[in-house]
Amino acid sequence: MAKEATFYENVERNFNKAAAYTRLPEGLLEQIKLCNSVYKMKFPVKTGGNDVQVIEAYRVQHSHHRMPTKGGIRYSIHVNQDEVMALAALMTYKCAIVDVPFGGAKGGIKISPRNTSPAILEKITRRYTAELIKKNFIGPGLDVPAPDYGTGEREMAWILDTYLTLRAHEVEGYGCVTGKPVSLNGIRGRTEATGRGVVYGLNEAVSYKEDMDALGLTTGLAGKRVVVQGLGNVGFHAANIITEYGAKVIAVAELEGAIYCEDGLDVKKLLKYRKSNGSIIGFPGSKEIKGENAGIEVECDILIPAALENQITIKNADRIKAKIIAEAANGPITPDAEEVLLKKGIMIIPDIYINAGGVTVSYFEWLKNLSHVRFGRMNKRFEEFSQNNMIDVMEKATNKSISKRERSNVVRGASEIDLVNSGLEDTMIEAYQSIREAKKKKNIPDLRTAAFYVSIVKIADAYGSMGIFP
């Protein structure tokens, strides 16, 4: 029996498929593909009394073609070197696709956040940060971590505090990590950024009549039936925001099982129900879907896997009934399963594009930290003043007046969240257009290969600009 490919090997396989469409030198392709730095560490943490736990952790910097490197930190009992290397590689390609000037990186700590007390998690996080500082694997110009599976604002705040304690003289120290609380120089919109980016990307993808006709779908998200796997940060926000576009979430799958409601699920109420009851099963108005992975096998227009990698494999690919799959998670579809899905005519919007919203807004946060000023602070009132003057002039010229309500709807300077969401939407639209254009121009059969092609070419151009490769 053939050995099953690892996550990292799957990423390399996708890279090689796309590289075949380029005319780049083998040496350059090898440099782009391989991880530049891998740091594996083990350190002790006291867990109470005389008990000591030895923690296994990683930080991988995949590419230094742009600095700093950028990527989240994952807390999971399943963390291993292969997984972190794969995720770091995906970050490199993801950043290139959305024109975010970072090299790719990723971190991971082999621990279960659910079964570890906050006090111990804090100890582990702070010690991990100290280890990264020792080896120059963190810093606003070196390597900038962010949240990932099992981590969030709390952990990023601990990292920031540890960094500033040990690097107190750095005036740009707040840029050492992103995904921080807004009160600690984070940015509005970062928490929901990945999920929002998924919706922006989907909205652009379904806007092309030619592509939707091939799937037997109408253009636009309105009326689309959506299934979401994973009600974590990304899955929840994607599910919640997509309903604002007129779509309905008919099924949600989580660790404890899956539920279905043809009329649509209120995901805000569902999340509250799960927090109160510890499960989505039994949510009023829904019915349980029996069977392992049965949730993602529900017939729908759009499937959003937002959990972990390797959720759709050769074992269940033939039972997937979605017409579009948007990979909100990293690597949820194995290459063998992808071949089956593509033969069925399913459109797969790849992870290295569709879940790039997080790193895009992290980039905005990093810029905010380096500039030491909140977006919108300098121009919001000026814009409102100018718009008010313009309306006054129009009223005098036409001898007509508008109501206070109408004026308030028109006169509005851009706030930080407005600018963040606008920048994110523009980024996702332009990136999808570049992928779709490359797919058509190079006659590439699928969006994933086209996305890898776009990123490889952009990274190669960066190396060419350095004079390292011709």
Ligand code: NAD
Second form
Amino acid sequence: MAKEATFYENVERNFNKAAAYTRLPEGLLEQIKLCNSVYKMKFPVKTGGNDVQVIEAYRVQHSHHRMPTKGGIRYSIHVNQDEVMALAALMTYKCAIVDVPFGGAKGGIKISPRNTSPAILEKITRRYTAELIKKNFIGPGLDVPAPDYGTGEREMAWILDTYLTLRAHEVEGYGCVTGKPVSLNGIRGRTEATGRGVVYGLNEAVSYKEDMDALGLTTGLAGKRVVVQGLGNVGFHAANIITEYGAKVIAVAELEGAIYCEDGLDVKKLLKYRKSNGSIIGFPGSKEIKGENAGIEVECDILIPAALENQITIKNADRIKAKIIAEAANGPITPDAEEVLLKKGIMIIPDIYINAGGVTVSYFEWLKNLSHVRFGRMNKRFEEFSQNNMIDVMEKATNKSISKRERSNVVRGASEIDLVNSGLEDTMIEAYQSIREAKKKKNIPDLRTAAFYVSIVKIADAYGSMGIFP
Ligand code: NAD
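Okay, that is the form predicted alone; can I get the form predicted together with the ligand now?
Below is the entire complex, every chain and molecule, led by the chain shown above.
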């Protein structure tokens, strides 16, 4: 039997498919495709008494065509070099698509965060950061980590604190990591940014009548039946925010199993329920879906895999009954499975576009850290003042006045969260349009290949501007 392709090989396969639509020189394509630097490390951590655990960890910088490099850090017992390389490569293409001026990177530590105490996790995180500093693999102008699977604000705070301890006089030090708590110079809206970006992207994708007609769907998110796999950072926020657009989350799949409710699940209550019961099974008003990974096979309009890679493979692709799949996770569909899904007429909105909301808002956070000022701080009151003046003049001229409520809606100056969300929405809309246009113009059959195409052309342009390639 043929050996199954690895995650990294799958990314390369997707790259090669898109590269065939360009006329770029082989050498340049090779340079864009390959990982520039791979740092594998092992270090000891005392886990109690005289016990020492040797930790395996990675940081991969896929592309230096723009600096710094950027990408999350994953904590999982399944972390391996191939996975980190694949995720780093995806980061490069993702950043290019959403015009975030970074090269791609990714980190990973081979541990189970669920089975490791916070004290040991902190030790491991701090030592990992020190290892990165030793090798110049972290810094606001070098390489900027962020959260990924198994990590969040807490880990980013430990990384920041370690960095600032060892690099005390760097004025831009706070920009060494993103996804930090707001109280440590993080940015409002980063935690939910990936999930929110998924919804903004979906909202744009379902707005084209001809595309929805082809799927037998109406335009707009309202009334769409959604299934989500993984109720973590990305999955929870995507599920929660999509309901604000009138969609219904009819099924959720987690590690312990899946549940279903045709009227729609209240995902906020579901998350609370899981936290206190350790499982989503038994959530009031829901039915359990039996069978391994059966949750993602539920018939629906939109499936959002938001857990891990390789969830839809050649083994279960023919059982997927969604009309649209939005890849909130990285690499949830293997290329062989994708062929089956595309033949079934399913629209696949690829990871390198749809989950780029996280890195987009990380970029805003990095800018905030480098400029040392909160977005909106300098102009909010001034905007309110001048808008108030404008209304005064108009009221005088028309001899009509507006209500207090109307006035406060009109004059409201933009706060940090307003600016972050509006910048994110604009980014997701523009990027989708560029992918859709490339798909049409180059007659590319699917959105993933079109997204890779857009990305490769932009990176090649950057190399061209450096005079490295003609
Ligand atoms: P997370 O750790 O917060 O959540 C992942 C969730 O998936 C967990 O609740 C876990 O129990 C669940 N899960 C794991 N295996 C599962 C399975 N087989 N079936 C159902 N549920 C399962 O991680 P996250 O940050 O939400 O990341 C999820 C995915 O999104 C990853 O692929 C990650 O690379 C990608 N991503 C994350 C970000 C980000 O900003 N955090 C940005 C872009 C992409």
